[in-house]
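In C-alpha coordinates, one chain follows: the form predicted alone.
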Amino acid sequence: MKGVIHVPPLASRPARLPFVLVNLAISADGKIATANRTVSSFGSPRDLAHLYALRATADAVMCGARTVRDEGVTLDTGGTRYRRLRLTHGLAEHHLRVIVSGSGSLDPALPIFRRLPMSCPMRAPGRQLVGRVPRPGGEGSWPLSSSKKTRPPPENPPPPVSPAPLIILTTERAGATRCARLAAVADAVLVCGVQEVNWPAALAHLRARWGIERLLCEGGGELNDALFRAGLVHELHLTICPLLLGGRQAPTLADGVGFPRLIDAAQFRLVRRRRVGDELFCVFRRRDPRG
(Lines of atoms letter the chains of each structure in order from A and count residues from 1; the text may use other names and numbers.)
(Lines give C-alpha, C1' and ligand atoms only; values in the text may rest on other atoms or scores of the structure.)
Protein backbone atom coordinates (compact mmCIF):
# COMPACT_ATOMS: atom_id res chain seq x y z
CA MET A 1 0.00 0.00 0.00
CA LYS A 2 3.00 2.31 0.20
CA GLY A 3 3.09 5.21 -2.24
CA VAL A 4 0.70 7.87 -3.54
CA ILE A 5 -2.88 6.65 -3.92
CA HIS A 6 -5.55 8.73 -5.66
CA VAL A 7 -8.85 7.89 -3.99
CA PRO A 8 -11.86 8.37 -6.31
CA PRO A 9 -15.15 9.87 -5.08
CA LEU A 10 -17.72 7.37 -3.87
CA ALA A 11 -19.88 6.05 -6.66
CA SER A 12 -22.83 5.99 -4.30
CA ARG A 13 -23.70 6.50 -0.67
CA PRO A 14 -24.06 5.19 1.95
CA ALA A 15 -20.73 3.41 2.23
CA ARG A 16 -19.22 1.64 5.20
CA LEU A 17 -17.43 4.33 7.18
CA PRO A 18 -15.57 4.25 10.50
CA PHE A 19 -17.13 5.26 13.81
CA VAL A 20 -15.58 8.72 14.36
CA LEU A 21 -14.81 10.25 17.75
CA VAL A 22 -13.44 13.73 18.44
CA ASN A 23 -11.53 14.27 21.67
CA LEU A 24 -10.29 17.65 22.96
CA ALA A 25 -9.61 19.60 26.12
CA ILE A 26 -11.18 23.06 26.07
CA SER A 27 -11.06 26.06 28.37
CA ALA A 28 -14.21 27.28 30.11
CA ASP A 29 -14.66 29.76 27.24
CA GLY A 30 -14.33 27.07 24.57
CA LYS A 31 -10.74 27.68 23.45
CA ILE A 32 -8.29 24.92 22.54
CA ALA A 33 -5.19 27.15 22.53
CA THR A 34 -4.13 30.72 23.27
CA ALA A 35 -4.50 33.37 20.58
CA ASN A 36 -0.82 33.11 19.65
CA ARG A 37 -1.03 29.29 19.84
CA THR A 38 1.94 29.10 22.20
CA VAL A 39 -0.19 27.24 24.76
CA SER A 40 -2.31 24.35 23.55
CA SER A 41 -1.94 21.82 26.37
CA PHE A 42 -3.58 22.82 29.64
CA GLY A 43 -5.41 19.71 30.85
CA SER A 44 -4.43 17.80 33.98
CA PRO A 45 -2.53 14.50 34.14
CA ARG A 46 -5.97 12.88 34.39
CA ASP A 47 -6.92 14.42 31.04
CA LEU A 48 -3.67 13.14 29.51
CA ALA A 49 -4.43 9.65 30.79
CA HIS A 50 -7.93 9.94 29.32
CA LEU A 51 -6.41 10.84 25.93
CA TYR A 52 -4.14 7.79 25.94
CA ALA A 53 -6.89 5.47 27.18
CA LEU A 54 -9.21 6.69 24.42
CA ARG A 55 -6.44 6.14 21.84
CA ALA A 56 -6.23 2.58 23.15
CA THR A 57 -9.78 1.94 21.86
CA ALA A 58 -9.13 3.24 18.32
CA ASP A 59 -7.83 1.62 15.14
CA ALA A 60 -6.46 4.98 14.02
CA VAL A 61 -5.73 8.42 15.50
CA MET A 62 -5.93 11.49 13.28
CA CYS A 63 -4.95 15.16 13.56
CA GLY A 64 -4.31 18.14 11.32
CA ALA A 65 -0.99 19.32 9.94
CA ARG A 66 -0.85 22.44 12.14
CA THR A 67 -1.17 20.30 15.28
CA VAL A 68 1.75 18.18 14.13
CA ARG A 69 3.85 21.19 13.13
CA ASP A 70 3.16 23.51 16.07
CA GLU A 71 2.92 20.98 18.89
CA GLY A 72 5.40 18.33 17.75
CA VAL A 73 2.96 15.50 18.45
CA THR A 74 3.78 11.95 17.36
CA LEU A 75 0.33 10.40 18.09
CA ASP A 76 1.99 7.63 20.11
CA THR A 77 0.24 4.98 22.19
CA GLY A 78 1.41 6.40 25.53
CA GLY A 79 3.61 3.56 26.71
CA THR A 80 3.44 -0.05 27.81
CA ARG A 81 0.27 0.27 29.89
CA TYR A 82 -1.77 1.45 26.92
CA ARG A 83 -0.22 -0.99 24.47
CA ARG A 84 -1.34 -3.78 26.80
CA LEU A 85 -4.77 -2.18 27.01
CA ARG A 86 -5.01 -2.25 23.22
CA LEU A 87 -4.33 -5.97 23.21
CA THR A 88 -7.06 -6.55 25.79
CA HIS A 89 -9.45 -4.69 23.46
CA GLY A 90 -8.55 -7.10 20.66
CA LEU A 91 -6.59 -4.46 18.78
CA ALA A 92 -3.10 -4.32 17.33
CA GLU A 93 -0.35 -3.15 19.64
CA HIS A 94 -0.04 0.19 17.81
CA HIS A 95 -2.76 2.25 16.18
CA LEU A 96 -2.52 3.68 12.69
CA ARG A 97 -1.64 7.40 12.57
CA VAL A 98 -3.28 9.81 10.10
CA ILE A 99 -2.19 13.38 9.34
CA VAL A 100 -4.46 15.67 7.32
CA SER A 101 -2.89 18.37 5.11
CA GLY A 102 -4.88 19.65 2.16
CA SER A 103 -1.82 21.42 0.74
CA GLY A 104 0.69 18.69 1.59
CA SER A 105 2.98 21.32 3.13
CA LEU A 106 4.48 19.08 5.78
CA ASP A 107 8.18 19.04 6.58
CA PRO A 108 9.51 15.45 6.27
CA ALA A 109 11.99 16.32 9.05
CA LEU A 110 9.21 16.69 11.66
CA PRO A 111 9.54 14.35 14.67
CA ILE A 112 6.45 12.36 13.69
CA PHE A 113 8.25 11.10 10.57
CA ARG A 114 11.23 9.71 12.48
CA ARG A 115 10.79 6.00 12.79
CA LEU A 116 11.98 3.55 15.41
CA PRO A 117 12.05 -0.18 14.67
CA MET A 118 9.32 -2.08 16.49
CA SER A 119 11.55 -3.88 18.99
CA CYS A 120 10.26 -6.69 21.22
CA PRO A 121 6.59 -6.15 20.36
CA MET A 122 3.94 -7.66 22.59
CA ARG A 123 2.08 -10.36 20.74
CA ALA A 124 -1.28 -11.98 21.09
CA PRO A 125 -2.73 -14.77 18.92
CA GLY A 126 -4.37 -13.54 15.76
CA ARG A 127 -3.42 -9.88 16.09
CA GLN A 128 -3.17 -8.07 12.76
CA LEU A 129 -2.38 -4.47 11.77
CA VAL A 130 -5.77 -3.49 13.09
CA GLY A 131 -8.33 -5.64 14.83
CA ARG A 132 -11.84 -5.76 16.13
CA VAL A 133 -12.91 -2.81 18.22
CA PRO A 134 -15.24 -2.41 21.20
CA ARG A 135 -18.85 -1.78 20.33
CA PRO A 136 -19.31 1.96 19.60
CA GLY A 137 -20.68 3.66 22.68
CA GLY A 138 -19.70 0.75 24.92
CA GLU A 139 -17.19 0.68 27.75
CA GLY A 140 -14.39 1.57 25.36
CA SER A 141 -15.97 5.00 24.89
CA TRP A 142 -15.47 5.96 28.56
CA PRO A 143 -12.02 4.83 29.65
CA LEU A 144 -11.74 6.98 32.78
CA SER A 145 -11.30 5.11 36.02
CA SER A 146 -13.94 5.69 38.66
CA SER A 147 -11.29 5.70 41.37
CA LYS A 148 -10.16 9.19 42.38
CA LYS A 149 -7.02 7.69 43.92
CA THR A 150 -5.73 6.29 40.66
CA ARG A 151 -2.62 8.06 39.43
CA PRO A 152 -3.40 8.94 35.80
CA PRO A 153 0.01 9.58 34.16
CA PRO A 154 1.39 6.78 31.95
CA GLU A 155 3.57 4.29 33.82
CA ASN A 156 6.12 4.54 31.01
CA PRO A 157 7.01 7.81 29.30
CA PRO A 158 5.96 7.84 25.63
CA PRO A 159 8.68 6.97 23.11
CA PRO A 160 10.17 9.89 21.13
CA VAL A 161 8.52 8.54 17.99
CA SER A 162 6.08 5.78 17.19
CA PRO A 163 6.73 2.71 15.06
CA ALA A 164 3.04 2.74 14.08
CA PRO A 165 2.05 3.05 10.40
CA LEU A 166 1.58 6.63 9.17
CA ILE A 167 -0.82 7.87 6.47
CA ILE A 168 -1.11 11.35 4.96
CA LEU A 169 -4.52 12.58 3.75
CA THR A 170 -4.21 15.37 1.19
CA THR A 171 -5.77 16.82 -1.98
CA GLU A 172 -4.77 17.59 -5.56
CA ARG A 173 -3.53 20.97 -4.29
CA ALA A 174 -0.46 19.23 -2.88
CA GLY A 175 0.88 18.42 -6.36
CA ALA A 176 3.01 15.51 -7.48
CA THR A 177 6.30 16.78 -6.01
CA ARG A 178 5.01 17.24 -2.47
CA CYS A 179 3.13 13.95 -2.57
CA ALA A 180 6.24 12.08 -3.68
CA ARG A 181 8.32 13.71 -0.93
CA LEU A 182 5.78 12.72 1.73
CA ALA A 183 5.43 9.21 0.31
CA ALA A 184 9.13 8.71 1.04
CA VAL A 185 8.55 9.15 4.79
CA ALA A 186 4.97 7.87 5.19
CA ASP A 187 3.39 4.48 4.61
CA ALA A 188 0.89 5.97 2.16
CA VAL A 189 -0.26 9.32 0.81
CA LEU A 190 -3.97 9.38 0.02
CA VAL A 191 -5.09 12.10 -2.41
CA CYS A 192 -8.80 12.58 -1.68
CA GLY A 193 -10.44 15.50 -3.43
CA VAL A 194 -9.40 18.46 -5.56
CA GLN A 195 -9.39 21.54 -3.29
CA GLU A 196 -10.78 20.05 -0.07
CA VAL A 197 -10.63 16.55 1.37
CA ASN A 198 -13.53 14.40 0.21
CA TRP A 199 -14.25 12.97 3.64
CA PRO A 200 -16.76 10.22 2.76
CA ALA A 201 -14.34 8.87 0.14
CA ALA A 202 -11.33 9.18 2.47
CA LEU A 203 -13.01 7.43 5.39
CA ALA A 204 -14.48 4.72 3.17
CA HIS A 205 -10.98 4.02 1.83
CA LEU A 206 -9.50 3.88 5.34
CA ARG A 207 -12.09 1.32 6.34
CA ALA A 208 -11.95 -0.79 3.18
CA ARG A 209 -8.16 -0.83 2.66
CA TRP A 210 -6.80 -0.37 6.18
CA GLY A 211 -9.53 -1.94 8.28
CA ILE A 212 -10.22 1.25 10.25
CA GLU A 213 -13.50 0.78 12.10
CA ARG A 214 -12.94 3.27 14.91
CA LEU A 215 -11.20 6.58 14.17
CA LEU A 216 -10.21 9.09 16.85
CA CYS A 217 -9.71 12.72 15.77
CA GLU A 218 -7.72 15.09 17.99
CA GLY A 219 -8.13 18.37 16.08
CA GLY A 220 -7.39 21.05 15.40
CA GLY A 221 -10.43 23.21 14.99
CA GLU A 222 -10.51 23.37 11.18
CA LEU A 223 -10.27 19.58 10.85
CA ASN A 224 -13.03 19.13 13.43
CA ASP A 225 -15.19 21.65 11.58
CA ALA A 226 -14.82 19.76 8.30
CA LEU A 227 -15.88 16.50 9.95
CA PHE A 228 -18.84 18.13 11.72
CA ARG A 229 -20.04 19.77 8.48
CA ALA A 230 -19.78 16.44 6.68
CA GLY A 231 -21.95 14.85 9.36
CA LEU A 232 -19.33 12.21 10.11
CA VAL A 233 -18.72 12.65 13.86
CA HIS A 234 -20.55 10.11 16.01
CA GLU A 235 -19.15 11.01 19.42
CA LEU A 236 -17.58 14.09 21.00
CA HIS A 237 -15.38 13.79 24.10
CA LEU A 238 -14.69 17.10 25.85
CA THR A 239 -12.63 17.85 28.92
CA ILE A 240 -13.75 21.24 30.22
CA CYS A 241 -10.86 22.82 32.11
CA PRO A 242 -11.20 25.46 34.85
CA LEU A 243 -9.52 28.40 33.13
CA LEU A 244 -10.32 31.18 30.66
CA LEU A 245 -7.97 31.88 27.76
CA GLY A 246 -9.90 34.60 25.94
CA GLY A 247 -8.78 36.22 22.73
CA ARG A 248 -10.71 36.89 19.52
CA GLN A 249 -8.12 34.95 17.51
CA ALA A 250 -7.80 31.99 19.88
CA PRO A 251 -8.78 28.74 18.14
CA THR A 252 -11.92 26.95 19.22
CA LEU A 253 -13.27 23.42 19.06
CA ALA A 254 -14.63 23.96 15.53
CA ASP A 255 -13.09 26.75 13.44
CA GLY A 256 -13.12 26.98 9.66
CA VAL A 257 -16.32 27.47 7.67
CA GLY A 258 -18.87 26.56 10.33
CA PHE A 259 -22.64 26.35 9.92
CA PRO A 260 -24.31 29.49 8.49
CA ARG A 261 -27.76 28.62 9.87
CA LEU A 262 -28.83 27.28 13.25
CA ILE A 263 -31.02 24.67 11.58
CA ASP A 264 -27.91 23.20 9.92
CA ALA A 265 -25.87 22.96 13.13
CA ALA A 266 -24.48 19.58 14.21
CA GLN A 267 -26.81 18.24 16.90
CA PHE A 268 -25.51 16.19 19.85
CA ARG A 269 -26.88 15.00 23.18
CA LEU A 270 -25.01 14.65 26.45
CA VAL A 271 -24.76 10.98 27.38
CA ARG A 272 -22.13 11.03 30.15
CA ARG A 273 -20.41 13.47 32.42
CA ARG A 274 -18.03 13.12 35.33
CA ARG A 275 -16.30 15.66 37.49
CA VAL A 276 -12.73 14.81 38.47
CA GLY A 277 -11.17 17.52 40.59
CA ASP A 278 -12.04 20.80 38.88
CA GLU A 279 -12.32 19.28 35.40
CA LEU A 280 -15.51 18.06 33.79
CA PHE A 281 -15.30 15.08 31.42
CA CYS A 282 -18.24 14.95 29.00
CA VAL A 283 -19.33 12.62 26.23
CA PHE A 284 -21.81 13.81 23.60
CA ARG A 285 -23.47 11.48 21.07
CA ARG A 286 -24.74 12.63 17.68
CA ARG A 287 -28.51 12.98 17.52
CA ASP A 288 -30.32 10.77 15.07
CA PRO A 289 -31.85 13.15 12.49
CA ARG A 290 -34.79 10.77 12.26
CA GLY A 291 -35.51 11.43 15.93
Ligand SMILES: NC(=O)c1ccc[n+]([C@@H]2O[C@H](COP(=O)([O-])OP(=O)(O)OC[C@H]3O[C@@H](n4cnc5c(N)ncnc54)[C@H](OP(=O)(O)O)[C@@H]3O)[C@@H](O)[C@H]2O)c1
Second form
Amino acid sequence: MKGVIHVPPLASRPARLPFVLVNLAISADGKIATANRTVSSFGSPRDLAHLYALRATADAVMCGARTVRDEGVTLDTGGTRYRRLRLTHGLAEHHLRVIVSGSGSLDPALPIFRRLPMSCPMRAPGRQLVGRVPRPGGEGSWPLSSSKKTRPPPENPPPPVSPAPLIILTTERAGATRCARLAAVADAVLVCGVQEVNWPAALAHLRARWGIERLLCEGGGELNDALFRAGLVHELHLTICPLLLGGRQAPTLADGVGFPRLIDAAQFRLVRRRRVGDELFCVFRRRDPRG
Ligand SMILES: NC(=O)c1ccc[n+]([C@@H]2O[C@H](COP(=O)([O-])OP(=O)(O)OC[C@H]3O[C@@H](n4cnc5c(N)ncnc54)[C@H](OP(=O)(O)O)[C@@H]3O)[C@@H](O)[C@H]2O)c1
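Alt. form predicted in complex with the ligand, vs. the form predicted alone above:
Entire complex below, previous chain first.
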Protein backbone atom coordinates (compact mmCIF):
# COMPACT_ATOMS: atom_id res chain seq x y z
CA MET A 1 0.00 0.00 0.00
CA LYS A 2 1.45 3.38 -1.02
CA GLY A 3 2.84 5.44 1.84
CA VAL A 4 2.45 2.60 4.38
CA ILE A 5 5.73 1.04 5.45
CA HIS A 6 5.94 -2.02 7.69
CA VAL A 7 9.03 -1.62 9.84
CA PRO A 8 10.31 -4.99 11.02
CA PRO A 9 11.61 -5.56 14.56
CA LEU A 10 15.38 -5.37 14.91
CA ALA A 11 17.51 -8.43 15.45
CA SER A 12 19.69 -6.46 17.85
CA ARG A 13 19.67 -2.94 19.21
CA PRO A 14 21.40 -0.66 16.70
CA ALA A 15 24.19 1.64 17.75
CA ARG A 16 22.76 4.55 15.81
CA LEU A 17 19.50 5.87 17.24
CA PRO A 18 18.45 9.53 17.42
CA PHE A 19 19.30 11.64 20.46
CA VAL A 20 15.91 12.01 22.16
CA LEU A 21 14.82 15.05 24.16
CA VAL A 22 11.54 15.43 26.02
CA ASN A 23 10.28 18.96 26.62
CA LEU A 24 7.24 19.91 28.68
CA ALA A 25 5.82 22.60 30.88
CA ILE A 26 4.61 21.20 34.19
CA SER A 27 2.73 22.69 37.10
CA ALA A 28 4.38 22.73 40.51
CA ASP A 29 2.56 19.45 41.21
CA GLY A 30 3.83 17.77 38.02
CA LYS A 31 0.66 18.03 35.94
CA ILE A 32 0.70 18.78 32.24
CA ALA A 33 -3.00 19.63 31.90
CA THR A 34 -6.07 20.09 34.05
CA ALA A 35 -8.08 17.03 35.03
CA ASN A 36 -10.78 17.93 32.50
CA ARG A 37 -8.03 18.47 29.90
CA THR A 38 -9.35 21.82 28.79
CA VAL A 39 -6.15 23.64 29.82
CA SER A 40 -2.68 22.47 28.92
CA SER A 41 -0.90 25.70 28.01
CA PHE A 42 0.06 27.55 31.16
CA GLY A 43 3.66 28.55 30.53
CA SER A 44 4.74 32.15 29.97
CA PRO A 45 5.58 33.66 26.56
CA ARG A 46 9.20 32.99 27.54
CA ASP A 47 8.41 29.28 27.83
CA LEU A 48 6.75 29.31 24.43
CA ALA A 49 9.82 30.97 22.91
CA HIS A 50 11.95 28.29 24.60
CA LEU A 51 9.76 25.57 23.05
CA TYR A 52 10.13 27.01 19.55
CA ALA A 53 13.85 27.56 19.98
CA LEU A 54 14.27 23.96 21.11
CA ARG A 55 12.28 22.79 18.08
CA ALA A 56 14.75 24.79 16.03
CA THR A 57 17.54 22.45 17.19
CA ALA A 58 15.70 19.23 16.24
CA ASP A 59 15.33 17.25 13.05
CA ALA A 60 11.89 16.07 14.13
CA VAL A 61 9.23 16.91 16.70
CA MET A 62 6.93 14.18 17.97
CA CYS A 63 3.79 13.94 20.09
CA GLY A 64 1.10 11.47 21.07
CA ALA A 65 -2.29 11.11 19.43
CA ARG A 66 -4.23 12.43 22.43
CA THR A 67 -2.21 15.63 22.46
CA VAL A 68 -2.98 16.09 18.78
CA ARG A 69 -6.68 15.41 19.39
CA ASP A 70 -7.05 17.44 22.63
CA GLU A 71 -4.91 20.40 21.76
CA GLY A 72 -5.16 20.59 18.00
CA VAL A 73 -1.38 21.07 17.85
CA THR A 74 0.29 21.47 14.48
CA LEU A 75 3.92 21.12 15.66
CA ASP A 76 4.96 24.07 13.53
CA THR A 77 8.31 25.81 13.55
CA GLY A 78 6.85 28.92 15.18
CA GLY A 79 7.37 31.24 12.22
CA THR A 80 10.03 32.89 10.10
CA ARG A 81 12.43 33.81 12.92
CA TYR A 82 12.64 30.20 14.07
CA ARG A 83 13.00 28.91 10.53
CA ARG A 84 15.92 31.34 10.14
CA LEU A 85 17.31 30.04 13.41
CA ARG A 86 17.19 26.51 12.00
CA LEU A 87 19.23 27.64 9.02
CA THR A 88 21.86 29.16 11.29
CA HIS A 89 22.09 25.73 12.93
CA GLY A 90 22.70 24.12 9.57
CA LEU A 91 19.33 22.38 9.69
CA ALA A 92 16.62 22.15 7.08
CA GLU A 93 14.13 25.02 7.28
CA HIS A 94 11.37 22.76 8.58
CA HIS A 95 11.56 19.90 11.02
CA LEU A 96 9.77 16.68 10.34
CA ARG A 97 6.61 16.09 12.40
CA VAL A 98 5.79 12.72 13.95
CA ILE A 99 2.48 11.63 15.49
CA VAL A 100 2.23 8.42 17.50
CA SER A 101 -1.07 6.57 17.35
CA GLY A 102 -1.09 2.83 17.96
CA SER A 103 -4.74 2.60 16.94
CA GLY A 104 -4.35 4.85 13.91
CA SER A 105 -7.60 6.58 14.83
CA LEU A 106 -6.72 10.11 13.91
CA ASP A 107 -9.24 12.33 12.20
CA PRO A 108 -7.81 13.54 8.86
CA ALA A 109 -9.71 16.80 9.48
CA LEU A 110 -7.47 17.66 12.47
CA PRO A 111 -5.54 20.94 12.10
CA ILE A 112 -2.21 19.12 11.89
CA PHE A 113 -3.29 17.57 8.58
CA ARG A 114 -4.58 20.78 7.10
CA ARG A 115 -1.47 21.83 5.29
CA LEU A 116 -0.83 19.32 2.58
CA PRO A 117 2.66 18.04 3.20
CA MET A 118 5.13 17.40 0.43
CA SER A 119 8.13 15.15 0.65
CA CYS A 120 11.36 16.99 1.15
CA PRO A 121 14.98 16.12 1.83
CA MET A 122 15.73 16.54 5.52
CA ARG A 123 19.26 17.65 4.97
CA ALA A 124 19.90 21.23 3.95
CA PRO A 125 23.21 21.89 2.24
CA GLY A 126 25.92 22.28 4.83
CA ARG A 127 23.90 20.58 7.58
CA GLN A 128 26.07 19.76 10.56
CA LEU A 129 26.19 16.61 12.60
CA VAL A 130 23.87 16.58 15.60
CA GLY A 131 26.69 16.57 18.10
CA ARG A 132 27.92 19.83 16.63
CA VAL A 133 24.61 21.64 16.45
CA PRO A 134 25.38 24.93 18.21
CA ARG A 135 23.00 25.88 21.01
CA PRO A 136 21.51 29.31 20.37
CA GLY A 137 23.34 31.85 22.43
CA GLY A 138 25.13 29.22 24.52
CA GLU A 139 24.70 29.02 28.30
CA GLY A 140 24.33 32.78 28.66
CA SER A 141 20.97 33.08 26.91
CA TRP A 142 19.54 29.83 28.15
CA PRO A 143 16.60 29.04 28.37
CA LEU A 144 16.72 29.03 24.65
CA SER A 145 15.16 31.98 22.91
CA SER A 146 15.51 33.52 19.52
CA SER A 147 16.50 36.88 20.97
CA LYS A 148 18.92 39.28 19.27
CA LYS A 149 21.80 37.41 20.88
CA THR A 150 21.43 34.59 18.35
CA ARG A 151 23.50 34.70 15.22
CA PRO A 152 21.91 36.22 12.12
CA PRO A 153 21.21 33.92 9.18
CA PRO A 154 24.14 33.37 6.83
CA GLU A 155 24.55 35.70 3.85
CA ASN A 156 23.41 33.04 1.42
CA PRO A 157 21.14 30.67 3.33
CA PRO A 158 20.32 27.37 1.71
CA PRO A 159 17.13 27.46 -0.34
CA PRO A 160 14.02 26.73 1.70
CA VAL A 161 12.72 23.20 1.55
CA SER A 162 9.07 22.28 1.29
CA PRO A 163 6.66 22.38 4.28
CA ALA A 164 7.20 20.09 7.21
CA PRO A 165 6.72 16.45 6.32
CA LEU A 166 4.39 14.43 8.53
CA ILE A 167 4.92 10.85 9.64
CA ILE A 168 2.52 8.64 11.59
CA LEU A 169 3.95 5.92 13.82
CA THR A 170 1.35 3.24 14.30
CA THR A 171 0.93 -0.48 14.94
CA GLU A 172 -0.81 -3.43 13.36
CA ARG A 173 -3.84 -2.58 15.50
CA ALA A 174 -4.58 0.20 13.03
CA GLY A 175 -5.39 -2.19 10.19
CA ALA A 176 -5.24 -1.57 6.47
CA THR A 177 -8.22 0.78 6.19
CA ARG A 178 -7.05 3.30 8.80
CA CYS A 179 -3.49 3.14 7.50
CA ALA A 180 -4.71 3.91 3.98
CA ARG A 181 -6.78 6.84 5.24
CA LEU A 182 -3.79 8.28 7.08
CA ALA A 183 -1.44 7.65 4.17
CA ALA A 184 -3.62 9.99 2.13
CA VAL A 185 -2.86 12.91 4.47
CA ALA A 186 0.67 12.10 5.71
CA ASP A 187 4.01 11.59 4.01
CA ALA A 188 4.46 8.14 5.52
CA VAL A 189 2.66 5.75 7.83
CA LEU A 190 5.12 3.52 9.64
CA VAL A 191 3.67 0.34 11.09
CA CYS A 192 6.12 -0.55 13.87
CA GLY A 193 4.94 -3.19 16.31
CA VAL A 194 1.84 -5.24 16.96
CA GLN A 195 0.09 -3.59 19.94
CA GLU A 196 2.55 -0.87 20.97
CA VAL A 197 5.16 0.95 18.94
CA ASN A 198 8.42 -0.96 18.87
CA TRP A 199 10.63 2.00 19.73
CA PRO A 200 14.10 0.74 18.83
CA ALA A 201 12.81 -0.32 15.41
CA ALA A 202 10.86 2.91 14.87
CA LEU A 203 13.71 5.20 15.93
CA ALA A 204 16.30 3.24 13.94
CA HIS A 205 14.08 3.63 10.87
CA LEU A 206 13.61 7.37 11.47
CA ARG A 207 17.33 7.80 11.71
CA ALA A 208 18.30 5.60 8.79
CA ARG A 209 15.56 6.59 6.32
CA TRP A 210 14.65 10.12 7.35
CA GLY A 211 17.97 11.41 8.69
CA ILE A 212 16.57 12.08 12.18
CA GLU A 213 19.52 12.52 14.50
CA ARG A 214 17.85 14.72 17.08
CA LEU A 215 14.24 13.97 18.03
CA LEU A 216 12.21 16.23 20.31
CA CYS A 217 9.22 14.64 22.04
CA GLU A 218 6.58 17.01 23.39
CA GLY A 219 4.37 14.55 25.27
CA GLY A 220 1.88 13.81 26.44
CA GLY A 221 2.35 11.66 29.49
CA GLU A 222 1.56 8.31 27.94
CA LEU A 223 3.98 8.73 25.07
CA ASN A 224 6.69 10.00 27.42
CA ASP A 225 6.21 6.98 29.65
CA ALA A 226 6.72 4.60 26.73
CA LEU A 227 9.97 6.32 25.80
CA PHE A 228 11.22 6.41 29.39
CA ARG A 229 10.46 2.71 29.84
CA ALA A 230 12.27 1.91 26.60
CA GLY A 231 15.29 3.76 28.06
CA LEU A 232 15.49 6.01 25.01
CA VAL A 233 15.29 9.52 26.52
CA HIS A 234 18.64 11.28 26.75
CA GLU A 235 17.50 14.68 27.98
CA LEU A 236 14.50 16.00 29.84
CA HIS A 237 13.67 19.71 29.57
CA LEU A 238 11.14 20.85 32.13
CA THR A 239 9.67 24.25 32.69
CA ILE A 240 8.26 24.24 36.21
CA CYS A 241 5.46 26.76 36.33
CA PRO A 242 4.24 28.56 39.44
CA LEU A 243 0.77 27.07 39.72
CA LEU A 244 -0.86 23.95 41.05
CA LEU A 245 -3.46 22.13 38.97
CA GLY A 246 -4.26 19.14 41.16
CA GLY A 247 -6.75 16.44 40.29
CA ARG A 248 -6.20 12.69 40.31
CA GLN A 249 -7.22 12.44 36.66
CA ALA A 250 -4.94 15.23 35.49
CA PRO A 251 -2.23 13.93 33.14
CA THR A 252 1.32 14.12 34.42
CA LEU A 253 4.74 14.19 32.87
CA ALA A 254 4.85 10.38 32.65
CA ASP A 255 1.66 8.33 32.91
CA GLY A 256 0.95 5.05 31.20
CA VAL A 257 2.48 1.97 32.83
CA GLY A 258 5.34 3.52 34.77
CA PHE A 259 8.10 1.73 36.65
CA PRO A 260 6.97 -0.76 39.31
CA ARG A 261 10.27 -0.77 41.21
CA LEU A 262 12.60 2.00 42.32
CA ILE A 263 15.54 0.14 40.86
CA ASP A 264 13.94 0.34 37.40
CA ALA A 265 13.13 4.07 37.55
CA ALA A 266 14.53 6.26 34.78
CA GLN A 267 17.49 8.05 36.35
CA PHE A 268 18.59 11.56 35.45
CA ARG A 269 20.88 14.21 36.81
CA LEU A 270 20.19 17.91 36.80
CA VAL A 271 22.65 19.58 34.46
CA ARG A 272 21.17 23.08 34.11
CA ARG A 273 18.58 25.21 35.79
CA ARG A 274 17.65 28.83 35.52
CA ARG A 275 14.94 30.87 37.08
CA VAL A 276 13.24 33.41 34.82
CA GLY A 277 10.52 35.30 36.64
CA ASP A 278 8.65 32.66 38.60
CA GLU A 279 9.40 29.83 36.19
CA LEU A 280 12.24 27.37 36.56
CA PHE A 281 13.81 26.05 33.37
CA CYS A 282 15.57 22.74 34.07
CA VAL A 283 17.54 20.29 31.97
CA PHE A 284 18.08 16.74 33.21
CA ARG A 285 20.38 14.33 31.45
CA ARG A 286 20.09 10.57 31.58
CA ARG A 287 22.40 8.87 34.02
CA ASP A 288 24.68 6.36 32.43
CA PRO A 289 23.34 3.03 33.71
CA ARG A 290 26.95 1.85 34.09
CA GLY A 291 27.39 4.59 36.69
N1 LIG B 1 1.92 20.96 29.43
C2 LIG B 1 2.51 20.45 28.37
O3 LIG B 1 3.66 20.82 28.05
C4 LIG B 1 1.81 19.40 27.54
C5 LIG B 1 2.48 18.84 26.46
C6 LIG B 1 1.85 17.84 25.73
C7 LIG B 1 0.57 17.40 26.08
N8 LIG B 1 -0.07 17.97 27.12
C9 LIG B 1 -1.42 17.49 27.51
O10 LIG B 1 -1.32 16.11 27.84
C11 LIG B 1 -2.55 15.46 27.54
C12 LIG B 1 -2.29 14.26 26.65
O13 LIG B 1 -1.44 13.35 27.31
P14 LIG B 1 -1.83 11.80 27.33
O15 LIG B 1 -0.81 11.11 28.15
O16 LIG B 1 -3.26 11.66 27.71
O17 LIG B 1 -1.75 11.36 25.80
P18 LIG B 1 -0.57 11.35 24.71
O19 LIG B 1 0.67 10.78 25.28
O20 LIG B 1 -0.50 12.68 24.05
O21 LIG B 1 -1.21 10.37 23.64
C22 LIG B 1 -1.54 9.06 24.01
C23 LIG B 1 -1.84 8.31 22.75
O24 LIG B 1 -0.67 8.24 21.94
C25 LIG B 1 -0.54 6.95 21.38
N26 LIG B 1 0.60 6.28 22.00
C27 LIG B 1 1.38 6.74 23.01
N28 LIG B 1 2.36 5.86 23.27
C29 LIG B 1 2.20 4.83 22.42
C30 LIG B 1 2.90 3.62 22.18
N31 LIG B 1 3.99 3.28 22.90
N32 LIG B 1 2.46 2.79 21.22
C33 LIG B 1 1.37 3.11 20.49
N34 LIG B 1 0.67 4.25 20.64
C35 LIG B 1 1.08 5.10 21.60
C36 LIG B 1 -1.86 6.25 21.69
O37 LIG B 1 -2.71 6.64 20.62
P38 LIG B 1 -4.00 5.81 20.15
O39 LIG B 1 -4.99 5.96 21.26
O40 LIG B 1 -4.42 6.46 18.89
O41 LIG B 1 -3.54 4.39 19.99
C42 LIG B 1 -2.26 6.87 23.01
O43 LIG B 1 -3.63 6.78 23.30
C44 LIG B 1 -3.41 16.47 26.82
O45 LIG B 1 -4.34 17.02 27.74
C46 LIG B 1 -2.42 17.52 26.38
O47 LIG B 1 -3.03 18.75 26.25
C48 LIG B 1 0.52 18.95 27.88
